[in-house]
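To begin, one chain is listed below as C-alpha cells, in the form predicted on its own.
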Amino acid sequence: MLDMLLPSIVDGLLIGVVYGLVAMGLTLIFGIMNVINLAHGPIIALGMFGVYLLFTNTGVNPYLGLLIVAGGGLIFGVIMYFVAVHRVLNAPHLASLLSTFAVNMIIIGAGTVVFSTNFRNVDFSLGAVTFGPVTTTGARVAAAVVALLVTAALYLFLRRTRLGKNIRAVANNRKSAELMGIPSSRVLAISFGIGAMLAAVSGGLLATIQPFTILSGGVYELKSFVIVVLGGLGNPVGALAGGLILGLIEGIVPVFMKTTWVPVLEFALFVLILLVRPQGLFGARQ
C-alpha cells in the first residue's frame, strides 16, 4: 500500500501546484473588482490550444510558447474587461455574471466550430524524474516548477512594483485610490488582463500533462471554485494552498476507492467549507 500511496501523494502535490495557478486568476479578479469571471474555463482552454498550436505548427518549445500565450492572455483579458466587464462593474452581481457567461459561450461556440471537440495533446516528453523511491513524469515536475515561478513572480509584482501597489490600493479602496491620482479604470483593466493571463498560462501547463478539448476548461473552472472556497475567495496565496489540498485528494483517494469518488468528495468538501467556514480555510483579506 505504501508503494502506491507515496507516488500518489507526490503526483497529487505536483498537479496541486498547477491547480493553484489555475484558480489564482479567478480569485485575483474577484479580490480586486468583486467580479466572478465565468469565462475563466474557456480562457484556460484557449491557453491549452495556444501552446498546442505553437508547438504543432511552428515547433516552438511548449515552455517558451507559454510566454506568447501569457502575452495573448493579457491582451485578451484587457479587451474583455472593456467590452464585457467595465460597463457592468458597479451593477448588481448578476449583470457581471451574465456578461462573462456570454463571453464563455462565445469562446466555446467559436472554439467548437474551429477546433471541434476532438482530443488533442502536446506530444513533447521530458522523460521521467526519480525522487528516491518515487518516479514521475518530467512534464509534471516542469509544470509544477513553472507554476511556482509564476506564483512567486505574481507575489513580487504585487508587493514590490508601483503598478502592483496601485492594484492593491484599488482593491482595498477604489475611491480613495482615485483621490490619490491612481487611474482605477486602467488598473482594473490590467488586473483583469493579469487574471486572464494566469488562466491561459495554467491552461498551457495542463496541455503538457494530459489530453484536452475546447471543453476541458470547464472542468478546471469547477475545480477553481472548489479551490478558491478552500483558500478563501480573493486570496491568491490561499489559492495555492487550496490547489495543493485538491491535488492531494485526487492523488490519495484513488488508492483506497474508485476514481469516480474523487469529484464526489471534492464537492462534498466544497459544501462543507461553505457551511462551516465560508470565508475559506485561510480567510480572505477584507
Contents of the next structure:
Amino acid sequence: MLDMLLPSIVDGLLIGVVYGLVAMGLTLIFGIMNVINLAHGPIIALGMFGVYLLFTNTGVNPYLGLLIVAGGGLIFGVIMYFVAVHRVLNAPHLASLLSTFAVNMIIIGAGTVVFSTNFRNVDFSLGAVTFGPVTTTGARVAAAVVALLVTAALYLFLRRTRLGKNIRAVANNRKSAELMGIPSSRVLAISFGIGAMLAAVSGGLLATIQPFTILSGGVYELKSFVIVVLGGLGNPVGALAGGLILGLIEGIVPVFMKTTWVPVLEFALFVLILLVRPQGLFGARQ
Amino acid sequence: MALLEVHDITSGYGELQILWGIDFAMEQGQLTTLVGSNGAGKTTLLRTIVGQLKPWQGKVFFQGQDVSRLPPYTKAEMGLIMAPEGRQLFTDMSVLENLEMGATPRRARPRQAQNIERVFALFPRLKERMHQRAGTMSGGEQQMLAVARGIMSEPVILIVDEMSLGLAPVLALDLFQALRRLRKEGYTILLVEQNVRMALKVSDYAYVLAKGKVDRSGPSRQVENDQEVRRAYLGI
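Follow the form predicted on its own with the form predicted in complex with the partner chain, if you could.
Once more the chain from above appears, this time first in line as the rest of the complex follows.
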C-alpha cells in the first residue's frame, strides 16, 4: 500500500495545482466585484472545446492552443461583463447570481446543440515521465507546470503592473479609484475578462489530461466552490492551496477507500469549513 | 472666468434636495475654504463638483469648460482632484502603492518619482511607513496619505474634504500647516472644513454654507471678523 501512496500523492499534487487554477477565476472575480460567476463551469468547458477543436480540426498543438483560448476567454469575459454583469453590479446578490446563471444555461444549451454531450478527448500524448519510484504522464506534469506559470504571472500582474494595481485599487475602494482618475467600469470589465480567461485556460489544461463533455464544466465549478471556500473566497493565492488540498484528497483517498467516497469527503470538508472557519483556511481576500 | 465656477447649482439625493442654488468661484493659486455646520451641504456640493453626483440644475465650469456631466475619473484626468472625506484610502495596499495610484492621470505619470520625493519631504512619516499597508496606519497618518495621494495627481485644484475630522488637535494643526505650505508652493486648494476657526486662519477666501445656500462669502479675514460668523461658528 505504501508504494502506492507516493505516486498517489504526486498525482494528487499535480492535479491539485491545476484545480487551483480552475478555481482562481471564480475567486478573483468575487474578490474584485463581489459577484459569484455561475457561468464559471461552462466557460471552463468552452476552454476545453477550444483546445480540442483547434487541435482536432487544425492540428494546433494543445499548449499553443491555450494561448488562443486565453485570448478568447478574455474577450468573452469582457463582453459577458457588459451584457450580464455591469448593470446588476450594485443590485442585491440574487440579481448577479441569476444573470450569470442565465449565461450558464445559454452556453450549456447552445453547446449541447452544437457538440452533443458525447465525450471527447484531446488525442495528444507527451509520453510518460518518471521521477525515481513515481511514473506519471507528461501531460499531467505539463498541466501542473503551465498552471503554476499562469498563477505566478497573475500574481506578478496584480502586484507589479499599473493595470494590476488599478484592479486592486478598484476592488478595494471603487469610488476612491474614480477620484484618482481610474475608470472603474473599464477596469472591472478587464478583471472579469481575466477571470474568464483563467477559467478557459484551466479548462484547456484539463482537456489535455481527461476526457470531457460540454457538461464537464459543472463538475469543476463545484470543485471550485470547495477550493474557494478552503482557500478563502476572494483570495487567489488561497485558491492554489485549496486546489492542492483537494488534489491530495483525490490522490490519497482511493488508496484506502472506494473512489466513490471522494466527493463525499470533499463536500463534507466543504460543510465543515463553512461551519468552523467560514473565512477559509487562509483568510478571505488579501 | 475663474478657474472653477459653479453656477446656480441645485442637487441632492433621490427626493431629498440639499443644495438650493449655489454660486461659487475659485481663483488660481488661492486657498479657498468652504465652511458650515453639519448638514449645510458642503459634502454634497463637493460631490457635485467632482461628478459623484449630477447636478439637478445649474452648471460647473472648470478651466472655462462645462464639466457638469462628466464622470469623476474624467475630471481627475483634467486635474480636478479630491482627497475624500473619511480618507477613503486603498486600505489593503501599501502607502507607496496608494501614492502610485494617485499618479494615475496621464499628466502626472512622467513626474511620479519626483512627486513621491516631494510628498515624502512634506510628510516624512509617510516615507517611514512606505511599505506598510495603508489601513494599518493611525488616523493622522492616513489623512496625510490622502492629501499626499492627491498631490501625486498633479492637481490643478486639490479639494480636501473634512481633513481634520476626528484628528487630535496637534495632528490637525500639522496638516493645516502642510496645506499652507502647499499654497505657498503655488497649489490651488479647496478646503472643506468643520473646524471653521482653523479653516478661516489658513485660507485666502471663504464661503459659508448654511441650509444649502451660500450664506456669506469674502476674503477670509473679513469673514473671520463678521459678527454673525463669530457668533454662529466661532462661539465668540
